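Single chain ahead, written as structure tokens, the form predicted on its own.
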Amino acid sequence: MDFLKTYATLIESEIHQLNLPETPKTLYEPQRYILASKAKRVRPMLTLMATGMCGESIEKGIPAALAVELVHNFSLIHDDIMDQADSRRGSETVHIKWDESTAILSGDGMLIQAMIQLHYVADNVDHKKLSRVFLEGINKVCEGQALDMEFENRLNVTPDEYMDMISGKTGALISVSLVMGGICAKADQKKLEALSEVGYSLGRAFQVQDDILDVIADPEKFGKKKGGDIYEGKKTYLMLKLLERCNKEDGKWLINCLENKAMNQDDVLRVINLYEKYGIIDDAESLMKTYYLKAEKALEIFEETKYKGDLLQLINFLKNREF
């Protein structure tokens, strides 16, 4: 995507220049390791786009963009420990390459590094507002993660509860990325609220889309086993809509599978057939499109600039992604 090269090059250059000391090695080496892994850098790109859309040079948003990327990677290190994941971005996870204690500490250090970045924002920016938005956003991510963990042991989770959960776990940091970019450009409250709406809408759309792709995507492109969420018994939007909509016989079988936390290949294929039988995939695709449209509509208050055009182009790419 050529239109993203300017942002990607700038972000990678700034990440490379981060002042991460050589010692203690067990603190900083894992941080350098995860930051060097192949990543899309979507969140810091959004910060720079928002800064540009609100009338400032994108360079003014660099400290906030770095803060967002650092805290995102902090959350990934800890998420991988909680999920006991072996790989991330095609490489060993930090807790596998080192150990859990090292991973926890290096993750904590990345959170501190993220907060340090906020001190490099221009003096004429409202630092109090910037810090509040950042910290409240991180707290919402933690709330979303906690709900996700609670849902693992509940069968009565509703689709609405799921949407609230992903608003925190996925949407909050995307929203923060955009709003912080706006704050760095000294945008007014109306524009900051619009940026927040864009972020939360993109987060919801992106996660529901992931739920859909788990079932319909080419595993080679998606990088995950087809029906992986079903094998794991995850409470995705599709699964929750199926529990809500299916008849008594199908519901009894499905609940039994989820309670026993055991799905074989035949079970997964049956669930996918039930998704088709009850129109679950069509329903999820409609919801996904609704949220992408909300994000696009929220951008209407901004002037037509290169940065707005780039963001709309990015949204269009995400909307049509196959992985």
Contents of the next structure:
Number of protein chains: 2
Amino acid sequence: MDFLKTYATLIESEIHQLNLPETPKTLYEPQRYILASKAKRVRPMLTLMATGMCGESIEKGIPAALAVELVHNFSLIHDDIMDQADSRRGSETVHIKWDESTAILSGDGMLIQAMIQLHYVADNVDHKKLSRVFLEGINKVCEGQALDMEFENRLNVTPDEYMDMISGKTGALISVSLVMGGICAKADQKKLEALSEVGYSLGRAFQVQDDILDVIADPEKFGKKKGGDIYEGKKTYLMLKLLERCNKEDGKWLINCLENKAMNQDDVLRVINLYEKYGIIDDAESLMKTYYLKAEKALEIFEETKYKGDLLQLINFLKNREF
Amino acid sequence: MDFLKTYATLIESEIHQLNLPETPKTLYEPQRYILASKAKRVRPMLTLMATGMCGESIEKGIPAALAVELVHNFSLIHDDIMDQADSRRGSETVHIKWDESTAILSGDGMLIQAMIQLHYVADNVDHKKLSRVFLEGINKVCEGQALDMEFENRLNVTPDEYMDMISGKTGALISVSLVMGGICAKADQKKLEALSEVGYSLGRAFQVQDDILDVIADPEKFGKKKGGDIYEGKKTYLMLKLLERCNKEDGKWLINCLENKAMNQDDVLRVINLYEKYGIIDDAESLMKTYYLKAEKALEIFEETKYKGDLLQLINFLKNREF
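Moving on from the form predicted on its own, please list the structure of the form predicted in complex with another copy of the chain.
Starting with the chain above, the whole complex follows.
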């Protein structure tokens, strides 16, 4: 994706120049490790595009872009402990490569480094406003993660509750990435609200799409086992919609499967058949499209610039992804 | 301690008014729980005293005072996981009462709430400066905790390295508590540096004193088993000083004990005897007094006010504590 190259190069170079201290190793090595792992850097790109779209040179958004990327990595370190995930981006997770204590502490340190980045914004940028938007956003991410954990122990989660959870867990940081880019360009409130809307819509669209791809994607390209979410008994949008819509008999079987939390290949195939029987995938695809459209709609108030073009192209790319 | 009552009442009332949201419970209940546990609130008191000493009404320091108390509690939640501590202030620790994931997440949330408090400072207070001092301080606390963890696996820690570790783990937040109080009163750089010095000295004095009290305090008053640190094989200032000073024979025995990490009552008594033989306790007491004196000295540049009087009285109380 050539149109992303300028942003990507700039972000990698800035991350490289962070120059975290060498010691104490327990604190900084895991931070360097996760930052060096291959990542798409979507969030900081959004920040830079937003700064450009609001009429400033994208360099002005760099501290905010770094802040969102650092916070994203902080949340990965801590979420991987909570989810007991062993690998991430093809490498061992921090708590596996080191240990849980080191992962907790280095995650804390990374959250602090993220907030420290905001001090490097230009003097004429409203630091207090930037800080408030950022912190309220990160708090929403924590709320989303809390809901996600609570949902694991509940069977009566509705699709709407799921979308609210996603709004926090995924949407809030994407929204904050864009809004902070706008604040760095001193955009007015109307533009900031539009950027926020774009972010939340993208977050929702992206997650529903992830849930769909689990079932329909080519496992080779997607990098995950087909129906992996179903094997794990995850309460995805599809699963919750199915629970809401299916008849008593199918529901009884499904709940029984989810309560036992272990599905075999036949169960998974049966769930996928039920998705088709009840039109769940079509429904989810239509919801996803609605949110992508909402994001594009919210961008209409911005002038046509190269940056807006890049953002629309990025949205288009995400919309059509197969992995 | 009557002279502390005004501060204590104000702080408890402000904590009570924080009004953390009710849900998600997983995120906010542990935060409410740890804030409701009985605590001395020394750090926020220091903030308010510093604001008063620098010529402002103490109310102006409240957001900073709340921020340091919240950050202190964030660090307790996460440290207790890392130290696998089961109880704190006579109650179950968060990761025991709930679970580790909940403790990680609610600790994260508490750190964010702490930062959010700083937005409530008066408009004429330099928010960016306050934020920078605060974050750099918390990062030093993390560095101290990292060193502390690294020391557990090293036998060649020097007493000087120990004091550096303490500077971060305990001193940095006490220093930040005072400096932020000064910033809220728009104190000049000279005063802020003096406040920082007071904080670091108090932190060092306090920790060395804790190490001494483990051996000489009345266990009933101190609330811990006599020699508890020795039983645990902790590398306290006393232990490291002893390792540095003792002869080869005593050293060989001591290292053997520490490597096996299990001391019985006879071993503990023998260590205490070695402390006496090598004058370790006298030495530590003299170091502690030096730091308390340094703190008092650094306060000399401040005018004589009720607040300075209160702070000196607090230092005097700490100096003479037997628990």
